Structures are given as structure tokens and as C-alpha cells.
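Only one chain is shown below, in C-alpha cells, and it's the form predicted on its own.
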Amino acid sequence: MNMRQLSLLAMAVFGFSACSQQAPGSIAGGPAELANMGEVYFKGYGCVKCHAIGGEGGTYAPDLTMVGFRKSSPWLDRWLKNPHAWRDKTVMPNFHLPDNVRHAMVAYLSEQKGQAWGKNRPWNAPAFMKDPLARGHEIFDMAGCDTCHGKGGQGGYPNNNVVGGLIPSLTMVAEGYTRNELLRKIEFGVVSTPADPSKPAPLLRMPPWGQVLDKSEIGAVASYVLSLDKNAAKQSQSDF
């Protein structure tokens, strides 16, 4: 047992008999400390038998080592609050986290953008990089784009305040984009437009994944994008 797992365990053992004596939402040390201990609940609480971070974990549920970077703090706070008041049909359970747990949670899963992973990036592998198509579904999955976007892009995730309450189906993109076009909006990223200006603004946004995959990785998606097909049918739902 290395020296980090140690110190995982001791904070579990001192950390949970810690939380009935903490003030909602207090712990102690900054955000490395806070971070540490959303590690220590995320296994205590069992995430990781239906999540997998960095390749350790179960595969039932959406992968979460880049979730820090396509959702927000905000976000993630408020789905581990309640899942079933952003998505009711998730069979993710609310666990009715104490505010001290679901705040450690939250700084430890926005750290995980990517680098749970290393250089061992699972699209990188032989068999995908002989096959662009294969790579950017790949992608297009383990990056999680389909926890917005739906498997195979077919759409109806919500998202507040926006047209419609659902982030928009990828199926009809090459009628509507050129690839160039769709290359930087990857790159780039999207702000959700507001519904209603008055209104709090969209939690949910394209973020600009020039930031976290190179060209070769956006180019990929862009063509696995670009190959689905809007009379295709309709492939199984992330229930998540």
C-alpha cells in the first residue's frame, strides 16, 4: 500500500466519524484537503461500482474521468442533490448526501479532467487509431459527449432554460454544418443560448474541447459526427 493510499485511509476512517460533527457543507484544509475526501466518499459510497475514473471502476454508468471538464461545479452539485429532479427517468439513486459529503464530492470530481488517464488515453489504443470512424465513436463516448448529446447523438438530454428544456440530436449535423464548421465548434466550444434572459443562464454548455484533445482527437469525432444517420434506429439510452 503506497503512501497516498494510506493517507486515503486514514482519512476514511477519520473522516466519517468526522461528518456529524461538522457544520454543513465545513471541512477541514483547502481544496486539495476537500478534494481528498470527495475521493474517500466516491468510493465509500460505492460510485465506483457503476463509475470507472482513470480505467478503475465499474462500466454501467457514464465514465467520469474527463467530467470536470464537460460539466460545471454547479452542475455537478445539483444533479448529486437530487438526479431525478434534472432527469427523472435516471436510475441513478439519490443518495441524500449530507452537504459536507456532496461539496468534498463535488471538488473531487471537478478535478478529473482527463488525467486519471495519462498518456493512455483508451481512443489511442492500435485498433481504434487504424479506424477514424471507430476513434471518434470511441471519443465520443468515453469523453463523455453521449452524457449530453445521448448515444449515438440521438438527443433528449435537458438542459434549463433553453428551447425545448432537451439539448438538441446530433443525427441531422452534416445537413447543417460544414466539417470545418463542426471543427471548430468543437474546438471551440458552445454557450447555450438562454431561453429567457431573466431567467439563471444554462448550466449545460458545449465546453471547448481544443483544450483537452488534439486535432487528430476533434477530427475523429468530427467525422463520427458527421456519419450518423437522422433515419437510423434509435440506438439503446444512457438511463443517466
Second form
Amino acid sequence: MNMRQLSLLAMAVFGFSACSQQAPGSIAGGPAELANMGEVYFKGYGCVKCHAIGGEGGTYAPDLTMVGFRKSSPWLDRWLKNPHAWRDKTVMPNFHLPDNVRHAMVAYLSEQKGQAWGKNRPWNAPAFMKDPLARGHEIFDMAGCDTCHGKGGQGGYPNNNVVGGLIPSLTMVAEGYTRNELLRKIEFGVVSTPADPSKPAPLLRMPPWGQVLDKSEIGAVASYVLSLDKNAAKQSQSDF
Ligand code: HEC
Ligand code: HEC
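Switch from the form predicted on its own, shown above, to the form predicted together with ligand HEC and output its structure.
Expanding to the full complex; the earlier chain stays at the top.
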């Protein structure tokens, strides 16, 4: 922790602030300050016991280094309010976070678009560069495809206002898509059509991965997705 983070922590813990003259409810220093505060809370509340960002933290739960790319702020806010309301069987605890803490964490998490890894993305380790399928699997897990499509692409993750209420599993993709169609889908993403146009649009979408992954990364993850097969997925029901 640097000095700035320490002083933010002191503000959080002791409830005083250098900006206490400001009107109540105003955000000290604006969005950057809010995100800094969120980082302090993220560590202070023990989120790091389960989650890692930029290689620091636990590996039990999804890596959050790219969470701000794949998940929108409104969804993050909803998830942190009560994870079980979105996915009843999730093992992530409900922290009953105060609003100001939740807002700061959402600001911090929304900024996480992969930059915390710098040039050392985990799937670029030499062992993975020799094995495109293993590299694709690592991208699937670390870029967070599994946070929507499930471990091994087996599905089971909810979305609001879509037919069937679930994000598609990927174990049948090899039957429905050519490799080129698949590459395009991953590169450009898809916005799902609402099941009921009069209700709020789905909060989760297939992200346009071409914005954060290069062609070789997209190629590797596509190879992994094409290798998924329905029967193999059935055997590995292990969830987070
Ligand atoms: C006991 C372990 C645990 C702790 C502690 C924990 N989480 Fe989680 N979290 C999970 C698991 C497991 C998931 C995956 C959800 C699922 O599969 O149902 C998750 C999912 C998430 C997601 C969505 C991930 C994504 O990539 O889409 C976010 C955001 C998140 N957690 C943030 C937090 C924050 C912020 C804290 C601290 C306040 C926290 N978590 C504490 C276990 C944990
Ligand atoms: C934020 C959630 C989310 C994440 C993360 C995500 N996807 Fe998707 N994906 C979706 C949704 C939603 C759809 C369905 C889109 C639609 O309505 O057609 C989809 C569709 C797809 C499809 C087409 C499936 C079909 O049956 O038509 C493929 C392939 C796919 N995703 C691969 C990936 C890969 C590879 C990654 C990681 C690099 C990834 N997805 C990450 C939400 C996500």
C-alpha cells in the first residue's frame, strides 16, 4: 500500500476526510478518487481472499483483471448489492455493503480492463505459447468467458429478459458454426434480443473481444471452444 492508499484507508476507517467541508454526498475528488477508494475497500473487505487482479489475490473465484471490460457498471452494482438475487446458488457471500462502499467498488472494478497485467498476460507464459489449446483454455478462464458461459462452456449462468433466462452453453458450437463465423462472433460480440421488448434490456451481452484480445488470442480461444464437447462438459460439473 502506498501513502495515498493508506490515507484513504484512514479516511474509510475513522470516518474523517480531508474534504469534510464539502457538501454531504459529494464525491471527494471525483471518479478517480472514488475508484481509489474502491481499491482500498476491495482489499479491506477481503475480496482478495477469493479474487485476484493483476496476479495479486486468491484464485478460488473468477479473476477480475478484465471484469470492467466484460461486465457493465449497472450489472456490477446489481451483483454487489446481492449476488444471490442474480444467481441463487452462487457461493459468493452477500456482504451487505453500504451504498458508498458499493459505489466505490463498482468504480474500481469498472476500470479493470486488463491493464493490471501490463504485458504479462497469464496466457502468454512460454508453456502456453507452445500449446494453442491450453492457451485457449487459459484465456477462457482468465479473460472470464467462464463467468458467463460456465466452466468448460457448460452454461447455467443467468441473464435477464432473454428466452430461457440463461446465457448459451458453448458445448454445441462446433456443430453450429464454421471457424470463421466463430472468430467473428468472438471479435465483434453480440447484443442479445430482449425476450419481452417492454421490459428492461438484458444486462449482460457477449462483449466485442477484439477490443482487448489480439487475433492470435481470439484464434486460441476459438480453438478451445471448438474442442468443447457435450459429453466432456457433462462429466465436469465442477462449478466455482
Ligand atoms: C468466498 C469467496 C468470495 C469472496 C470473499 C468474494 N467473492 Fe466475488 N465471487 C465469488 C465467486 C465464486 C464468484 C463467481 C460467481 C458464480 O459463479 O456464481 C464471484 C463473482 C464475483 C464477481 C463477478 C465476476 C465476473 O467476472 O463476472 C464480482 C464482480 C465479484 N465477485 C466481486 C467481489 C467483491 C467486490 C468482493 C468483496 C466485497 C467479493 N467478490 C468477495 C467468490 C467470492
Ligand atoms: C458478459 C457475459 C459474456 C462473456 C464474458 C462472454 N460471453 Fe459469449 N455470449 C454471451 C451472450 C449473452 C451470448 C448470446 C448472444 C446472443 O443472444 O446471441 C454469447 C454468445 C457466445 C457465442 C455464440 C454461442 C451461440 O450458441 O450462438 C460464442 C461462441 C461465445 N459467446 C464465446 C465466448 C468466448 C470465447 C468468450 C470469452 C473470450 C465469451 N463468449 C465471453 C455472453 C458472454
